[in-house]
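Next up: a single chain in structure tokens, the form predicted alone.
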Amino acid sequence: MAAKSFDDRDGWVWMDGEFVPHRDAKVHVLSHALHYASCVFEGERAYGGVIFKSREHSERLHASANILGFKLPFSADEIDRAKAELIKKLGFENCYVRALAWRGSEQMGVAAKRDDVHVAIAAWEWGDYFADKMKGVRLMIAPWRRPAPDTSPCNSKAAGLYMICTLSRHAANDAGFDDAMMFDWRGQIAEGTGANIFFVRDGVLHTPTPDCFLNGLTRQAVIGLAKKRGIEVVERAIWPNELASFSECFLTGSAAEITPVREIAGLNFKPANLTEQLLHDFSALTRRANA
């Protein structure tokens, strides 16, 4: 049976201020955001109904926005409590919500200053962000390159800088792979297309510098509980010819959340006690930001 499109469901979507019937949650086809891409988003997740780095996630939201040009209508306080009363009032305990910001259809052209700013959140149930993901995934290299930070507002979560990544994952489909992991600019090791990656050499922990991609919330707290343990964490460029020296790999991110890698483009990778303990350890953060 195929999946229910996501414009026909029970429920709500807080959209402005107010609950709006989740059918009913539309915008007009001459909004600049679907033009001109003038939209930034978050993607949490709640265990047990409470959003995990809720406040760090509202933060974000705003500072996209503020890269972006334009300014929230209601502040962060206001955003968590309407994420908190949205999964209330749908009764979801584990689920994924998505606040997103735009541009609307007030003004139509490139610059659009006059455009008023919208803000909605809404929220679904939803699994593992891969099948079968503790199997590992099976990564090819995207066709598609991070741009430099001088070409992109790569500091904000924002919708276009998604297209890359969007055409990455359809090529890595395509191909028969779970995801690709993309390079930046320069030929260096960046990230997954929705996600941060994290390499383990001789039980110490590299992971790319966050230069031209965005770094992740996921990403901070795992590098927290990696120090936590004592292991060592190494920020710096890696290359592709090092990956053959790396035993395991993984992706992290909110939706993913931390998702073991088994392949990269022939490269083979065998989630082991650095993973798992990883993995166990982010199980337990979760669970006690619900306590």
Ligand code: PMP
Second form
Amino acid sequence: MAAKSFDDRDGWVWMDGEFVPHRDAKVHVLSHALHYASCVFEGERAYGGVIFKSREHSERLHASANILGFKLPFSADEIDRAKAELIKKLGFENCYVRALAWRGSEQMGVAAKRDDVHVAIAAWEWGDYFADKMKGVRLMIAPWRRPAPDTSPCNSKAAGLYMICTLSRHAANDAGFDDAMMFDWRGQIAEGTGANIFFVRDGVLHTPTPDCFLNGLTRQAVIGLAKKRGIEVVERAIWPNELASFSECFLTGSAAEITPVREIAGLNFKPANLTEQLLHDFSALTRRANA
Ligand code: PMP
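Having seen the form predicted alone, could you give me the form predicted together with this ligand?
Everything in the complex follows now, all chains and molecules, and the chain you saw is the first one.
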């Protein structure tokens, strides 16, 4: 049986300050966001009824909107409160939370300064981002590259930036892979289509410098956990010809959490000590966040 469509569910969506029945949470077809991608969003996870790094996500939503030139009509505090109330009202303990902000319908055309800004929050129960995640995922090299910082608002979690992620993910899935690894405009390794990437060589963690893609909150948390264990973490430019020298690889993201990678385009990796330690520490951290 096909999974139930996301608009055909019971429950509530928080929209512009109030709780709306899930099926009524609609926007007009003449919304600037739909035509010109003036939308920013967050993906978050709650563990045991508490959203991991809720405040940081709310602040990033604000920052993303500011980069696109619009201001949210709700403070980070208000958004935090709304998220917490929503998951409580829905009775969810472990769930995914999607907060978003977009430009409305007052003005159509490229210019958008007169458009009202809307904010909504939805949540749903969602298991692992990848089927068989712990077996390790297989990545293809993406047919698209992360654009240069002067050709995209790359520090914003902006909907428009996901066009090439969807295309890359589809290309990977069509070729029998789980996901794609994207290079950046220079040809350096950048990230997955919805997650950051880490590699291990001789007990040292290597990860690309986030200078043209999102410096994920999970990425930052994992770097902190690694350092706490005394593991050396090197953020640097990583080139594709180094791939064969790495023994372990994993993805990080709010949806992906820590996902072991077992193959990138024919090269094999074996999740071992370091991936396992960080999986353990991350699990403890997300659960402790609720203590
Ligand atoms: N890169 C991209 C393209 C993403 O969509 C995400 C998920 N938001 C990440 C990285 C990881 O970010 P975070 O850990 O903050 O979820």
